[in-house]
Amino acid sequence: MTETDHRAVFLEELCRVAPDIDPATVGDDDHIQEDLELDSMDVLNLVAALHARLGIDIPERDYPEISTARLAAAYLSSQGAAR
(Lines of atoms letter the chains of each structure in order from A and count residues from 1; the text may use other names and numbers.)
(Lines give C-alpha, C1' and ligand atoms only; values in the text may rest on other atoms or scores of the structure.)
Protein backbone atom coordinates (compact mmCIF):
# COMPACT_ATOMS: atom_id res chain seq x y z
CA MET A 1 0.00 0.00 0.00
CA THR A 2 1.12 3.54 -0.70
CA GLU A 3 0.93 6.50 1.66
CA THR A 4 -2.10 7.66 -0.32
CA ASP A 5 -3.78 4.29 0.30
CA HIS A 6 -2.93 4.48 4.00
CA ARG A 7 -4.31 8.02 4.19
CA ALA A 8 -7.57 6.81 2.66
CA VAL A 9 -7.81 3.91 5.14
CA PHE A 10 -7.06 6.28 8.01
CA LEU A 11 -9.84 8.64 6.92
CA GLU A 12 -12.31 5.79 6.42
CA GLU A 13 -11.67 4.46 9.91
CA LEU A 14 -11.66 7.96 11.38
CA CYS A 15 -15.10 8.60 9.92
CA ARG A 16 -16.40 5.28 11.24
CA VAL A 17 -15.27 6.27 14.73
CA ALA A 18 -16.58 9.82 14.35
CA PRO A 19 -19.37 9.69 11.74
CA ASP A 20 -20.03 13.42 11.99
CA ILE A 21 -16.67 14.10 10.30
CA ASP A 22 -16.77 14.62 6.54
CA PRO A 23 -13.58 13.09 5.12
CA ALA A 24 -13.57 15.66 2.29
CA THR A 25 -13.06 18.44 4.85
CA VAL A 26 -10.19 16.83 6.77
CA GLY A 27 -6.93 18.59 6.00
CA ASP A 28 -3.60 16.79 6.02
CA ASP A 29 -2.53 18.66 9.14
CA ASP A 30 -5.83 18.70 11.07
CA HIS A 31 -5.11 17.27 14.52
CA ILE A 32 -7.56 14.51 15.43
CA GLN A 33 -8.07 15.79 18.97
CA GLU A 34 -7.42 19.52 18.77
CA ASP A 35 -9.07 20.23 15.40
CA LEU A 36 -11.44 17.28 14.87
CA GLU A 37 -12.37 17.01 18.56
CA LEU A 38 -11.93 13.28 19.08
CA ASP A 39 -11.74 12.33 22.75
CA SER A 40 -9.38 9.74 24.19
CA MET A 41 -11.91 6.93 23.76
CA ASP A 42 -12.35 7.86 20.10
CA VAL A 43 -8.58 7.71 19.65
CA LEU A 44 -8.49 4.24 21.22
CA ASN A 45 -11.31 3.12 18.94
CA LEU A 46 -9.44 4.52 15.93
CA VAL A 47 -6.26 2.68 16.94
CA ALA A 48 -8.24 -0.56 17.36
CA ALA A 49 -9.94 -0.07 13.99
CA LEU A 50 -6.63 0.56 12.23
CA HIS A 51 -5.16 -2.53 13.88
CA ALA A 52 -8.13 -4.66 12.82
CA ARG A 53 -8.02 -3.34 9.27
CA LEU A 54 -4.26 -3.29 8.69
CA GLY A 55 -2.85 -5.63 11.33
CA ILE A 56 -0.50 -2.86 12.51
CA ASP A 57 0.10 -2.51 16.25
CA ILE A 58 0.18 1.11 17.37
CA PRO A 59 1.61 1.42 20.88
CA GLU A 60 0.42 4.34 23.00
CA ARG A 61 3.82 6.05 22.75
CA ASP A 62 3.25 6.28 18.97
CA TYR A 63 -0.20 7.92 19.14
CA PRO A 64 1.32 11.32 18.27
CA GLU A 65 2.48 9.71 15.01
CA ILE A 66 -1.15 9.26 13.91
CA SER A 67 -2.44 12.62 15.13
CA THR A 68 -2.94 14.01 11.61
CA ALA A 69 -3.77 12.41 8.27
CA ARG A 70 -0.31 13.28 6.92
CA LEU A 71 1.50 11.79 9.93
CA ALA A 72 -0.76 8.75 10.01
CA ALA A 73 -0.20 7.97 6.32
CA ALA A 74 3.57 8.10 6.76
CA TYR A 75 3.49 6.09 10.01
CA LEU A 76 1.16 3.40 8.68
CA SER A 77 3.20 3.08 5.50
CA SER A 78 6.45 2.71 7.42
CA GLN A 79 4.94 0.18 9.83
CA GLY A 80 3.30 -1.76 7.01
CA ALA A 81 6.59 -1.93 5.12
CA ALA A 82 8.41 -3.13 8.25
CA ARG A 83 6.12 -6.14 8.59
Contents of the next structure:
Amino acid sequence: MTETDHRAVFLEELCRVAPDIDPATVGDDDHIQEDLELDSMDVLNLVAALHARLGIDIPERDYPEISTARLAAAYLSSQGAAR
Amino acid sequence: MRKAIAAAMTRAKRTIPHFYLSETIDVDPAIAFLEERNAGLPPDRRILLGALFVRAATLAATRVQAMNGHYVEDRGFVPSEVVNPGVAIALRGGGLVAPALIDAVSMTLEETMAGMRDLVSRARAGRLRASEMTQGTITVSSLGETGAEAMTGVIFPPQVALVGIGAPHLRPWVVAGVVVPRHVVTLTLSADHRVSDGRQVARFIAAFEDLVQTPESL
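Beyond the form predicted on its own, can we have the form predicted in complex with the partner chain?
Now the complete complex, all chains and molecules, led by this one.
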Protein backbone atom coordinates (compact mmCIF):
# COMPACT_ATOMS: atom_id res chain seq x y z
CA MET A 1 0.00 0.00 0.00
CA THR A 2 1.18 3.50 -0.82
CA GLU A 3 0.89 6.58 1.40
CA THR A 4 -2.11 7.61 -0.69
CA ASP A 5 -3.79 4.28 0.06
CA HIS A 6 -3.04 4.63 3.76
CA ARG A 7 -4.46 8.15 3.76
CA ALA A 8 -7.68 6.82 2.18
CA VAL A 9 -7.97 3.99 4.73
CA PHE A 10 -7.33 6.43 7.57
CA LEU A 11 -10.04 8.80 6.34
CA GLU A 12 -12.49 5.95 5.81
CA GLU A 13 -12.04 4.65 9.37
CA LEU A 14 -12.04 8.19 10.79
CA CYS A 15 -15.41 8.86 9.20
CA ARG A 16 -16.75 5.51 10.39
CA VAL A 17 -15.85 6.46 13.97
CA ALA A 18 -17.28 9.96 13.44
CA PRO A 19 -20.03 9.51 10.81
CA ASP A 20 -20.97 13.19 10.88
CA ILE A 21 -17.61 14.18 9.35
CA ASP A 22 -17.59 14.55 5.55
CA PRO A 23 -14.27 13.06 4.35
CA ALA A 24 -14.15 15.59 1.49
CA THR A 25 -13.85 18.42 4.03
CA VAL A 26 -10.95 16.93 6.03
CA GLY A 27 -7.70 18.82 5.35
CA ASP A 28 -4.32 17.05 5.41
CA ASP A 29 -3.23 19.04 8.44
CA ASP A 30 -6.51 19.08 10.38
CA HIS A 31 -5.84 17.82 13.91
CA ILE A 32 -8.27 15.02 14.74
CA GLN A 33 -8.89 16.30 18.26
CA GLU A 34 -8.38 20.06 18.05
CA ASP A 35 -9.95 20.62 14.60
CA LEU A 36 -12.22 17.61 14.06
CA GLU A 37 -13.29 17.40 17.72
CA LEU A 38 -12.71 13.69 18.28
CA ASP A 39 -12.59 12.86 21.98
CA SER A 40 -10.23 10.34 23.57
CA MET A 41 -12.80 7.54 23.20
CA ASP A 42 -13.14 8.31 19.47
CA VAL A 43 -9.35 8.22 19.09
CA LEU A 44 -9.25 4.81 20.75
CA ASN A 45 -12.05 3.57 18.47
CA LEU A 46 -10.05 4.84 15.48
CA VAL A 47 -6.86 3.12 16.66
CA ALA A 48 -8.80 -0.12 17.22
CA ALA A 49 -10.35 0.14 13.74
CA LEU A 50 -6.91 0.69 12.12
CA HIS A 51 -5.56 -2.30 14.04
CA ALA A 52 -8.41 -4.50 12.81
CA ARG A 53 -8.14 -3.26 9.23
CA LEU A 54 -4.36 -3.06 8.74
CA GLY A 55 -2.98 -5.23 11.53
CA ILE A 56 -0.94 -2.22 12.72
CA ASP A 57 -1.04 -1.90 16.50
CA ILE A 58 -0.47 1.75 17.41
CA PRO A 59 0.81 2.07 21.00
CA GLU A 60 -0.47 4.96 23.14
CA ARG A 61 2.86 6.82 22.96
CA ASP A 62 2.49 6.96 19.13
CA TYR A 63 -1.02 8.51 19.11
CA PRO A 64 0.46 11.94 18.16
CA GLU A 65 1.78 10.25 14.98
CA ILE A 66 -1.77 9.84 13.67
CA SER A 67 -3.11 13.22 14.76
CA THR A 68 -3.53 14.47 11.17
CA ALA A 69 -4.21 12.69 7.87
CA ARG A 70 -0.75 13.69 6.58
CA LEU A 71 1.07 12.34 9.65
CA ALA A 72 -1.08 9.20 9.75
CA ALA A 73 -0.44 8.35 6.08
CA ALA A 74 3.33 8.54 6.62
CA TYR A 75 3.21 6.67 9.95
CA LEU A 76 0.96 3.86 8.70
CA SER A 77 3.11 3.43 5.55
CA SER A 78 6.32 3.14 7.55
CA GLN A 79 4.75 0.78 10.09
CA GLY A 80 3.17 -1.28 7.31
CA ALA A 81 6.51 -1.55 5.52
CA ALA A 82 8.29 -2.54 8.73
CA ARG A 83 6.02 -5.51 9.27
CA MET B 1 -30.77 19.66 20.33
CA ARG B 2 -30.14 23.22 21.57
CA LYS B 3 -33.83 23.58 22.53
CA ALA B 4 -33.85 20.30 24.48
CA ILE B 5 -30.72 21.33 26.40
CA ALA B 6 -32.17 24.80 27.02
CA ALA B 7 -35.38 23.29 28.43
CA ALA B 8 -33.61 20.77 30.69
CA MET B 9 -31.01 23.24 31.98
CA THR B 10 -33.56 26.02 32.56
CA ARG B 11 -35.69 23.56 34.53
CA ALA B 12 -32.62 22.46 36.49
CA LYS B 13 -31.58 25.98 37.43
CA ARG B 14 -35.18 27.02 38.28
CA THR B 15 -36.08 24.04 40.42
CA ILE B 16 -32.87 22.51 41.84
CA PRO B 17 -31.13 24.43 44.64
CA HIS B 18 -27.60 23.54 43.56
CA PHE B 19 -24.58 23.60 45.85
CA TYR B 20 -21.01 22.59 45.08
CA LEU B 21 -17.99 21.00 46.74
CA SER B 22 -14.59 20.63 45.08
CA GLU B 23 -11.44 18.63 45.69
CA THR B 24 -8.19 18.39 43.74
CA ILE B 25 -6.95 14.81 43.44
CA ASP B 26 -3.55 13.36 42.52
CA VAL B 27 -4.13 11.04 39.54
CA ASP B 28 -0.52 9.97 38.88
CA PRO B 29 -1.14 6.54 40.51
CA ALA B 30 -4.16 6.02 38.21
CA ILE B 31 -2.26 7.21 35.11
CA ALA B 32 0.70 4.93 35.95
CA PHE B 33 -1.65 2.00 36.57
CA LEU B 34 -3.32 2.46 33.17
CA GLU B 35 -0.04 3.04 31.28
CA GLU B 36 1.43 -0.17 32.63
CA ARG B 37 -1.78 -2.11 32.06
CA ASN B 38 -2.38 -0.79 28.53
CA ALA B 39 1.21 -1.12 27.28
CA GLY B 40 0.95 -4.80 26.42
CA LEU B 41 -2.64 -4.78 25.19
CA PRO B 42 -4.24 -4.36 21.75
CA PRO B 43 -6.26 -1.14 21.27
CA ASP B 44 -9.66 -2.70 21.88
CA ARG B 45 -8.63 -3.78 25.39
CA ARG B 46 -7.02 -0.52 26.49
CA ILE B 47 -8.70 1.49 29.23
CA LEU B 48 -8.94 5.28 29.38
CA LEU B 49 -8.75 7.45 32.49
CA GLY B 50 -12.36 8.51 31.83
CA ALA B 51 -13.56 4.92 32.36
CA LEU B 52 -11.67 4.73 35.64
CA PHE B 53 -13.45 7.92 36.77
CA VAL B 54 -16.87 6.50 35.83
CA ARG B 55 -16.08 3.26 37.69
CA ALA B 56 -14.95 5.22 40.78
CA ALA B 57 -18.06 7.44 40.68
CA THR B 58 -20.27 4.35 40.35
CA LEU B 59 -18.76 2.68 43.42
CA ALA B 60 -18.79 5.95 45.40
CA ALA B 61 -22.51 6.32 44.57
CA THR B 62 -23.23 2.95 46.22
CA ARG B 63 -21.80 4.35 49.47
CA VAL B 64 -23.72 7.64 49.50
CA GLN B 65 -27.35 7.02 48.62
CA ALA B 66 -28.29 10.73 48.56
CA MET B 67 -26.23 11.22 45.38
CA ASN B 68 -27.96 8.48 43.38
CA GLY B 69 -31.62 8.63 42.34
CA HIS B 70 -34.36 10.97 41.19
CA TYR B 71 -36.21 13.88 42.77
CA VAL B 72 -39.89 13.57 41.90
CA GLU B 73 -42.17 16.55 42.58
CA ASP B 74 -44.90 14.77 44.56
CA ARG B 75 -42.72 12.19 46.33
CA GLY B 76 -39.47 13.98 46.97
CA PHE B 77 -36.21 12.04 46.66
CA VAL B 78 -36.47 8.48 45.42
CA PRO B 79 -33.10 6.75 45.85
CA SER B 80 -32.18 4.24 43.15
CA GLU B 81 -31.21 0.67 43.97
CA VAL B 82 -29.06 0.47 40.84
CA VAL B 83 -26.40 2.94 39.74
CA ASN B 84 -26.84 4.06 36.12
CA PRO B 85 -24.17 6.72 35.56
CA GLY B 86 -25.03 9.11 32.73
CA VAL B 87 -21.88 9.64 30.68
CA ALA B 88 -21.70 13.15 29.22
CA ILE B 89 -20.63 13.09 25.55
CA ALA B 90 -19.99 16.33 23.65
CA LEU B 91 -21.33 16.28 20.10
CA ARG B 92 -19.62 17.86 17.14
CA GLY B 93 -21.35 21.01 16.04
CA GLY B 94 -22.57 21.68 19.58
CA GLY B 95 -24.75 20.09 22.18
CA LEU B 96 -24.21 17.14 24.42
CA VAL B 97 -25.95 13.95 25.51
CA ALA B 98 -25.55 11.92 28.69
CA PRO B 99 -26.78 8.37 28.01
CA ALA B 100 -26.79 6.02 30.99
CA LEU B 101 -24.59 2.99 31.49
CA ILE B 102 -27.27 0.71 32.92
CA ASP B 103 -26.41 -1.14 36.17
CA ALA B 104 -22.75 -0.16 36.16
CA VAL B 105 -22.08 -1.61 39.65
CA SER B 106 -22.27 -5.12 38.21
CA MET B 107 -19.56 -4.30 35.63
CA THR B 108 -15.80 -4.71 35.91
CA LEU B 109 -13.53 -1.82 34.93
CA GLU B 110 -13.07 -3.53 31.54
CA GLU B 111 -16.84 -3.80 31.04
CA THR B 112 -17.30 -0.17 32.10
CA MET B 113 -14.81 0.88 29.42
CA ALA B 114 -16.49 -1.33 26.78
CA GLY B 115 -19.89 0.07 27.72
CA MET B 116 -18.63 3.65 27.42
CA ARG B 117 -17.05 2.97 24.02
CA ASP B 118 -20.35 1.55 22.86
CA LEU B 119 -22.28 4.59 24.16
CA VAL B 120 -19.90 7.03 22.43
CA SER B 121 -20.07 5.10 19.14
CA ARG B 122 -23.85 4.99 19.22
CA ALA B 123 -24.13 8.64 20.26
CA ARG B 124 -22.10 9.58 17.16
CA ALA B 125 -24.31 7.43 14.95
CA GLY B 126 -27.54 8.72 16.51
CA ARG B 127 -28.49 5.27 17.80
CA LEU B 128 -28.97 5.73 21.55
CA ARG B 129 -31.98 4.06 23.14
CA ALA B 130 -34.76 6.12 24.72
CA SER B 131 -34.32 4.20 28.01
CA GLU B 132 -30.65 5.22 28.14
CA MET B 133 -31.70 8.88 27.95
CA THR B 134 -34.09 8.68 30.92
CA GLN B 135 -32.68 6.07 33.31
CA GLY B 136 -29.52 7.85 34.46
CA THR B 137 -29.28 8.13 38.27
CA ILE B 138 -26.15 10.38 38.51
CA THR B 139 -24.16 12.13 35.77
CA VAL B 140 -20.39 11.98 35.24
CA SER B 141 -18.99 14.75 33.06
CA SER B 142 -15.26 14.69 32.46
CA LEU B 143 -13.38 17.05 30.18
CA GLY B 144 -11.03 14.45 28.77
CA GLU B 145 -7.27 14.79 28.49
CA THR B 146 -7.08 18.43 27.48
CA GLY B 147 -9.10 21.47 28.41
CA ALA B 148 -10.03 23.48 31.46
CA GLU B 149 -8.96 22.36 34.94
CA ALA B 150 -12.40 22.48 36.55
CA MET B 151 -16.08 22.49 35.69
CA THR B 152 -19.07 23.35 37.84
CA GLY B 153 -21.91 21.49 36.12
CA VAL B 154 -25.69 21.81 36.04
CA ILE B 155 -27.58 18.77 37.40
CA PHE B 156 -29.61 16.87 34.82
CA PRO B 157 -33.14 16.63 36.26
CA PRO B 158 -34.68 14.55 37.78
CA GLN B 159 -31.21 13.46 39.00
CA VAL B 160 -29.77 14.99 42.16
CA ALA B 161 -26.00 15.08 41.56
CA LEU B 162 -23.41 15.65 38.83
CA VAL B 163 -19.74 14.75 39.07
CA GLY B 164 -17.70 17.30 37.09
CA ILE B 165 -14.07 16.35 36.44
CA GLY B 166 -11.59 18.75 34.87
CA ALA B 167 -8.73 17.75 32.56
CA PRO B 168 -5.51 16.54 34.25
CA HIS B 169 -2.96 19.32 34.78
CA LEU B 170 0.66 19.02 35.90
CA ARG B 171 1.06 20.89 39.20
CA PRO B 172 3.50 21.11 42.12
CA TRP B 173 2.11 18.73 44.75
CA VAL B 174 3.19 17.74 48.25
CA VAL B 175 3.76 14.00 48.66
CA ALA B 176 5.20 12.75 51.96
CA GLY B 177 6.42 16.25 52.84
CA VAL B 178 8.19 16.89 49.53
CA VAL B 179 7.01 19.08 46.63
CA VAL B 180 6.90 16.99 43.44
CA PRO B 181 5.29 17.43 40.01
CA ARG B 182 2.02 15.51 39.81
CA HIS B 183 -0.94 15.28 37.43
CA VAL B 184 -4.00 16.38 39.33
CA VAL B 185 -7.67 16.70 38.46
CA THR B 186 -10.22 18.91 40.16
CA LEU B 187 -13.49 17.19 40.92
CA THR B 188 -16.51 19.40 41.54
CA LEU B 189 -19.66 17.75 42.78
CA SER B 190 -22.90 19.60 42.05
CA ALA B 191 -25.63 18.43 44.42
CA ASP B 192 -29.31 19.11 45.15
CA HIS B 193 -29.79 20.78 48.53
CA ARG B 194 -33.34 19.42 48.80
CA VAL B 195 -31.74 15.98 49.10
CA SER B 196 -28.26 16.29 50.56
CA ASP B 197 -25.89 18.46 52.57
CA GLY B 198 -22.17 19.13 52.47
CA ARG B 199 -21.41 16.22 54.76
CA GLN B 200 -22.82 13.64 52.34
CA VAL B 201 -21.13 15.25 49.36
CA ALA B 202 -17.81 15.27 51.23
CA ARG B 203 -18.24 11.54 51.92
CA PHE B 204 -18.83 10.89 48.21
CA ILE B 205 -15.73 12.88 47.27
CA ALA B 206 -13.59 11.07 49.87
CA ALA B 207 -14.80 7.68 48.58
CA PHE B 208 -14.07 8.72 44.98
CA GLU B 209 -10.58 9.92 45.90
CA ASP B 210 -9.77 6.68 47.77
CA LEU B 211 -10.89 4.59 44.80
CA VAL B 212 -8.94 6.64 42.21
CA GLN B 213 -5.78 6.41 44.32
CA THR B 214 -6.05 2.63 44.58
CA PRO B 215 -6.95 1.88 40.95
CA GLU B 216 -6.25 -1.84 41.31
CA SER B 217 -9.33 -1.97 43.60
CA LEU B 218 -11.61 -0.88 40.74
